[in-house]
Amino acid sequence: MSGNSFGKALVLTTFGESHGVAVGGVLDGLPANLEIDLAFIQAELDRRRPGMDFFSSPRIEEDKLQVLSGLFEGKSTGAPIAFIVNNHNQKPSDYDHLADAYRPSHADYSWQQKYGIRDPRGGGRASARETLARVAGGAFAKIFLQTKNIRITAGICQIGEYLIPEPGSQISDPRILAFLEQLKSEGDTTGGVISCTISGVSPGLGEPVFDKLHADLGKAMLSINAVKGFEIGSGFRGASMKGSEHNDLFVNRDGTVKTLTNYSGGIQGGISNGEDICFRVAFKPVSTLMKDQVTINSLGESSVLHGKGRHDVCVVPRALPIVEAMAALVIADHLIRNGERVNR
């Protein structure tokens, strides 16, 4: 199986299955002499952890990070950083009824066709539990970005059909909470949209052809489980605008080149222009429902799939640190490609 690594100069390789012994990763290319705050990395993992609210999976995991290599006396050595998180709250029996069934909109059928074997326990390698390793790797990248005064902030801007005018990390709107409670009682799910802003990126990051900065961000976001859409700046709305409306006019502000608007989303020609990098990521509804669905089994026979297991009503709140982590990996990777090291 290929495709388990992400990045060029800063490379994250992840491993592990949802109900295996552990999940983890190896982060290679992080500059040496970077002071590593393990408490910060653990806090990022806690943001993604299941069982934290009424609408997330009730699976209870401590998700305690164990770093195996690459650190000495609290600093990165420049060697690969290997880390694991053990799985504890496993209930593989919850998935016995899926051994021969193809769950609608899951990777079961396509995975079986590609590899001829699959792990039905929570989706195995295709499970969103793999994103734990991304959050950990992204947290290391965030620490590096902090030395460059780069900040990444993601917020929820839509749940189902409900738009949230001021994106944030919590769902507090009574209408949305009632909607989610109704869905949970019905055994159903919904999707949503996350907006993300990267501030502090200097002009000149990214490459002009295949390694455009926004192209790498797009690949990073679309590699996250359940993501079905990515748009940067004006996105699809830009298709209905006139050029005279969409062009970001340049101005000189106290000796610094800025733009009056930011429809480009902080990237022009694949290269950062110094404005905030702004993008949005769309997540589909969670595919596992707590209600019966008609499907087929491995013999091609029609069958009824009974809702069972531990799953999110809406994955968006737990996806916030995943979006930030993947964005951090992209920006850090491009900085290191440009020769950036730890400020001493």
The other form holds:
There are 4 protein chains.
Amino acid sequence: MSGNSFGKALVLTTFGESHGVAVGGVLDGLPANLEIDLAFIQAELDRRRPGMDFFSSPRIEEDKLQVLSGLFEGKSTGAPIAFIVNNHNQKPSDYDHLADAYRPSHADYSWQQKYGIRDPRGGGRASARETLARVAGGAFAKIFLQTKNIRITAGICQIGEYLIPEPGSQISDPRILAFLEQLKSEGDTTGGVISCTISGVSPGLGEPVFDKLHADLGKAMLSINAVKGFEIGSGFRGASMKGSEHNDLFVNRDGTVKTLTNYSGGIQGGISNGEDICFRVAFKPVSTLMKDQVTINSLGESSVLHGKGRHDVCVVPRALPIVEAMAALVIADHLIRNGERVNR
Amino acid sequence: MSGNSFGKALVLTTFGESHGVAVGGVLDGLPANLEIDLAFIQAELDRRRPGMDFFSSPRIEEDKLQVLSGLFEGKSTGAPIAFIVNNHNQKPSDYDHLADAYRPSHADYSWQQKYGIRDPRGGGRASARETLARVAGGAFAKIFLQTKNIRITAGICQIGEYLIPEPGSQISDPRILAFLEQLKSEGDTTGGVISCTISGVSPGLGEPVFDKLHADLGKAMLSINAVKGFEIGSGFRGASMKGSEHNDLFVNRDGTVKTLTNYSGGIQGGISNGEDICFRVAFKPVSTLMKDQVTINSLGESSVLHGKGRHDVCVVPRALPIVEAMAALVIADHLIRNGERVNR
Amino acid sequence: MSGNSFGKALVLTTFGESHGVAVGGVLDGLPANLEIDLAFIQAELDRRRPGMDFFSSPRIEEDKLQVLSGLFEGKSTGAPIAFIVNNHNQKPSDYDHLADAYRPSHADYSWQQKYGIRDPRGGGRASARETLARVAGGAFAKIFLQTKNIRITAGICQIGEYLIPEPGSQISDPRILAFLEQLKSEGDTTGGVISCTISGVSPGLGEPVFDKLHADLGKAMLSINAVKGFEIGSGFRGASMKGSEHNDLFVNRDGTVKTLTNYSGGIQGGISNGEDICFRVAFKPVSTLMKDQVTINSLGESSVLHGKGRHDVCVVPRALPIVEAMAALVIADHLIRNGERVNR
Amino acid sequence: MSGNSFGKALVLTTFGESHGVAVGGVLDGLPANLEIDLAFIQAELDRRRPGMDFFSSPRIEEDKLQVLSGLFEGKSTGAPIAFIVNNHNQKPSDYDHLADAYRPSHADYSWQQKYGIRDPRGGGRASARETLARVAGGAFAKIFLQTKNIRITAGICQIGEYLIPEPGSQISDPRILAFLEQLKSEGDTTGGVISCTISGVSPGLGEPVFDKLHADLGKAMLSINAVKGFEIGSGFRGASMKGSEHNDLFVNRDGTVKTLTNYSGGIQGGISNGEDICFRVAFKPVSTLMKDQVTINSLGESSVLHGKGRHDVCVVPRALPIVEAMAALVIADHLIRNGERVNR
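Structure of the form predicted together with a further copy of the same chain, given the form predicted alone:
What follows is the whole complex; the chain from before opens it.
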């Protein structure tokens, strides 16, 4: 009901505020007998760390994962896996000036209206720091997917207005780098688009009506901070196509059913058809600016918000592991719903 | 787990195949003491009926709703409301030629792979006829929303490549009508985009993490047959904007907190902020063509699929009430999760 | 939230009021490819029909099941199975005298307090007629269990104060028959106890913490009308035993792990251990009496309730198939949660 | 699906093994703006600590609760409340002799059969140490209930065969003390019964069909380690009563509807009627004995289990706060389902 859990058979519950004691999660339903490489989990966490590239905030965060339960002698036991990452910045002082003013396009106002109370330190529960728990949970799911030869790869396919023809994890186009440099100097930010491909999924994954595989992927992505759009396969472009162009014709390729094109994005009628699952996710520009903004406070009075501290110019590079993690949780959830366990 | 139910506090479960005895649903969680206008429910069903306009299939379906439970003397009682619409076309003969061939971009192949069995008559459970139950369930939800002064309006904003600046329920642009006429004569189809606005939602609706209001709306829309994309507020366009453009600045308008722009689409941090909730949904072209297509059958043999029967050129006009219904279910679900009941 | 659904992987949703159009249910999650013998389902329904023995109400009800969806050519398809039983007695006149008075130990008062409205005809949604849908749903589950060689048998082990050493479905002890005869002549009623044995469950069924197999069985039984108690294995008697008596010692019997005794009732730590699962369910006496009772009405005024119509002296014989059905739903749910499907 | 969560609107998820890093929980759905007295939570934990009386294990455990999230300036914020209690005994040496042998009437064998792996240290996840998280979660729920003037009190009403007419938290009867002394000297154990009363619940709490209030209470109790039976109101005794004795007649007492007797146990048709809610819970004798027992190991070989370490003679005194905690979670869950929040 409160929506801090995700999944039906593999359930990730997250908790924690930006400046509280810790953020963390409980992953319930991971099959037993899975060998867990904790170094891999930590490496996934490190991928989303700020300060990993020039255009992210240079705050030094050492996000060290601690697993509290659910493993025995390096394997999952079927019991829930709880994990935490301690917060290092529990001093609220950096954010005191925000406590009362509603930051534009943040969750301050709507949250206050819903609960009548909020932890204002660093965005509190609404902080993107919550996604740490998603990345950790998703990393456990990825380990399960590896045993099924399923691989998930997200790449940057757009930054601001710049399209990137071959999406990868790095930005190498000098025009884009210059654009980001310029934004940084202006204290401004921009958005972008991430594409993601899931390969190795056998036909038959997903549920046909409300829990269509792409509907669950869509919800997963739209639940990530700053996401404004999701499309599967042909997506919005498909709306302007003809049926005779868009239909993916079936062929028999050496005894395997394949399609000649993949406008369906690997999912038909909500269920995987064995082709690569391809989707795209749109991120809005980061709302925290390093420039002054006029807003109002909780008394309804006009207030000027001064940009200070250090924030990302574009969230997209750091969001890659989050997109992959959420996708991994969805795919693993549906595999387990289908009755799949660890091969013994 | 099987995904035939939608919602957490207000749960719609649907059932039924295209050519079975009936399609229907059970709506559980609708607050008691709500006056139910059954004529309104029926009118909503009539809006999605084929044959209502020139470009839809002229099959005559009389989709007469029968309510089996949950009402007493014209009011909801808090008990589950079950309803059915009988099927008139239970003869499988029209579809026999499809039983074995996998129709391109339909659910035939993936469904068969998942279950090892399927009802092939008219698409069976995968038929869009299932959406009848969504429209009926959503109509009950709309009645609840009316008591909260919440209104949901969907309009057509794109047909094929033609944008419609002022979305409505009718297509009046002669160029679009000619385009559809042309497709019809070719036995071809096209897609489109629907926009939807929800007005009257107070600030504070939605849950902040996984069940963000737009994530639930996104899942709802992506679960509708033929939907390939969803965006909230600025959507994919927001990805190319700067933060200084995109941020919705708060202002005090006669004591009410408003925003100057609404790129957020009425939702911030997953929770409504009191502005109109605006989203868009992309539909692919209808997969059933009135022209020959090459495909394979369940033995892997090549097979030619001949178009016959009567099908829609573009599903978008008929999908308007479905989009509205799913939106109504999401909003009503979150209202009830927030503790809202019928005002007495 | 409203609690009209039961189960997590195999979900039965029931609907319908005693004197509405129909009672029925939707069973979602039954594995595909199960051959369904509808005559068996109907026979199960007939077992709970009133008028089947002398001490039940002689109302003639033909509870004819109609399946609306989910089957194709005699097999389950994986789609939800909806079914209804039409009500024959939709005239409220028999019950008009009850509309306003709160019947003692019925749900009239508490229901009215919860919802502020109720369908008073024949108990409305609170009528035991709702259990028809449980028996039908459970019958589908039983068919699945048969493919796993699991058998569920409930028997009468107590009527009033009379213990029945060898529980069966019939009452043959002349002292008990005389006792029931006497009650009938007095317009009075009595309670009883049902025991149930589930044989053929392999070790490893159930979840270890909150969804212990006996906790789910307990909830299932306690959700049946008139049930006041549940015990597994040694039950309340176990409370007065010593550990050295109560512990079920493990032995190796021809390579199979067995226990010498079965005070655990076939479940240890919430998970089946391969022994018979044995539990007992206590039913209170039927609340509807054929004698006058003093009560109050909704205005708080004193009112005399006159017994009329025809009602059961003891509900226990008719409750046997209900107990079995709910047990079947629990066991099937947990099998599916464990990843079991139809053997192909 | 894995059953480590309890509740629908107020959800407690627990995690942790006896000898892992920590046991803990996440409580999601507690209403915002609740003042949280952490000393009260700790005091509740202390009530279940072993070594608090003569007949419990004298292990010194300092179960110090640490709250990780969900509170701000002493109040709940609506965000999930995560908490942990660190384990002090992470050395597995005390229990090495158990690793391979199946302890009678413990979860060792059934758990091994389910998962193919288990953490054998101190019972692992099956240890009663998991109930720490229930007591902590229940203590938060109790604070919410206090704002509604609801009070929950459990008492010991039976130890072995000794009935205690006025149930309380202490055992003062010298015969019972002597009996326990005797068991202790023999290395044996016994069971008992706890009664629990919930007062102050308004009419209208609970759901009428599957989630009857006593069905949820029953599941809650049966999910506690060592519980073998549950009864509400008249319980098993009610089975032998006549309807004319058992019916609780309604009366108007100064404008309030009351019942003359309370065989219903405060719940009718699954919904509270305003009377005290009364139920009883049977606990089996502790399975760990301080005497030799013959068992088998995982190879099927005969093995003698030697009692060593320190364990409880009777678990009932320590189980009082667990019973209360689970009851508090059920009542709070249903209040929130009914739309109740913190009064402001």
